[in-house]
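The chain below stands alone and is given as structure tokens, in the form predicted on its own.
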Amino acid sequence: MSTATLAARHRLAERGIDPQLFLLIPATVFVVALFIYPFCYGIAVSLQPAQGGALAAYRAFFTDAYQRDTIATTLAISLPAALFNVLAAVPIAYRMRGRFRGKRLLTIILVVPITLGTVLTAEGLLNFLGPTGWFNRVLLSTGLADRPVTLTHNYWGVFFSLVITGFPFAFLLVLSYLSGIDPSLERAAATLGAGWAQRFFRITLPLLAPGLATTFCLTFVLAFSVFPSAILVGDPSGSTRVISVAAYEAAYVRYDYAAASAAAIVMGAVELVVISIVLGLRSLLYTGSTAGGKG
């Protein structure tokens, strides 16, 4: 190591600066370029409508029921989907903590939907649950239904798509948190006579609670930003007209970029509110140590 390098490190140390902090520069540039700058640019564009003042785009969004209702529609789709993914992932991940034959194959099957993508998932749903899909063919041929059951191009089509694409993320995250919890804690409780339910609800679940909150937030963000599913297997002009569809129509149908940016900012604000509530509840429900876990 050269004398100049040693001298530079010595000067930084005298000022209380750790040279390893410079390793954060690439990540900082990445976050600023891909997240902070677009967000600030979007706010700036939303405050520059063609007419009506700086807040005209937001005023138009909240005074128009057709636009304003997209918030409730998006929440009605994303919250149940995120909650279902987390609740479904917990028992499966809990069972897969141990070693058993076929565990690797089962894990691969559960995470395969990550590789499919939203478009391929939507195509599969149309082929399976569509009016002429396999599911309806079976119902009609067996006499269980006298007409096709409508499970696509509505709320349920989008919900099923979000479950298929979001569950693998929830499963992997919950499995990671569960793997970080020391199994000797449950074994110790078992030796003291605690049953399965007592061990899970009094030991595992409290340690897992922070991880479940984080998992819910991440899966909620994925579901809340739904766009392809709402178009391909939903009803984008009716029951599944979500905020992202409203933003797209404002930008590329009406060419009103201020309105599109305002819709996107509202979308981000709603996400932040929900995430803040979830993380706040996490701190209320669990205040103990997470030692031995990844929470």
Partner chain sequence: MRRRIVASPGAWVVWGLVAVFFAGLAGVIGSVVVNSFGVRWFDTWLPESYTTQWYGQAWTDFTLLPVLTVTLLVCLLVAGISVLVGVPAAYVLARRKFPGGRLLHLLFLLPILMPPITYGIPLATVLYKYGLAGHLSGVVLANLVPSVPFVILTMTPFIEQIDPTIERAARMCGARTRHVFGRILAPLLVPGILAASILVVVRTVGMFELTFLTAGPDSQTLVVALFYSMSAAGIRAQQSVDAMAVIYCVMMLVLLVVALRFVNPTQLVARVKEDPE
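Only the largest set of C-alpha atoms that superpose within 1.5 Å between the two forms is called the rigid core. Bear in mind that the values here come from a model prediction, so they are computed numbers and not experimental data. Residue numbers count along the first chain shown, from 1. Compared with the form predicted together with its partner chain:
Once you line up the core between these two forms, the Cα of R137 ends up 2 Å or more from where it was. After superposition on the rigid core, the Cα of R187 moves by less than 2 Å between these two forms.
Relative to the superposed rigid core, R202 undergoes a CA displacement smaller than 2 Å between these two forms.
Can I get the form predicted together with its partner chain as well, since the one above is the form predicted on its own?
Coming up is the bare chain, nothing alongside it.
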């Protein structure tokens, strides 16, 4: 090896570039070839519809009310579901943040619906909430309702399936954020005479808020891509015709890849808009150490 190349290698190594970085190549190639390239390919396909100009697929999507309204439908399902999951998780996680007997068992039971996934949840909901299912039997026999309540094949079926898979997810995340907050901060507040409401709203909640924003984003991503449950327990041609159903139909029923790619791109864009709004609000919050002590 000549002195010049050796010197160049030394200079690069000083900046952190040396042959060890080759270990990154397989993973990078994978992600670029299977994620970035298909995404760009999808954008290119969506801009080359069979007829019309470059933006014809997007124009068709936004002028056809049957396609355009899927955005509103998806948001109408996923935003309340994600919000409900996060808001319900906070008091429950707050109550359970300490150590108590059976905590591990509880978390294991909560992991079950996440691992089972949406398809099995949908099948169970069809049986459980159906017109002759156990839920309606309980309502009828206790006299809470005089005729079976319709909870499947409509908005509520999808909502419940999102709660069953999404709530444990939100709960475990919030719990892990909460256990990162030093309890001595709250104890200090209590010593100074703060009641539980003051302690929660002035100490814990501000420290937890950034974590809640992240939790909301991740829960929202799960709820936003609702696909199997929208078809199985929902009403895929009406009230729960979400944007992923529209994209799937375009690709596999009509074989219109331009329209399908356009729908998928619109879906990604809408999701990114919501996430960036939430993360933008999050950056206004306090994001520092949640540990106590001298600092």
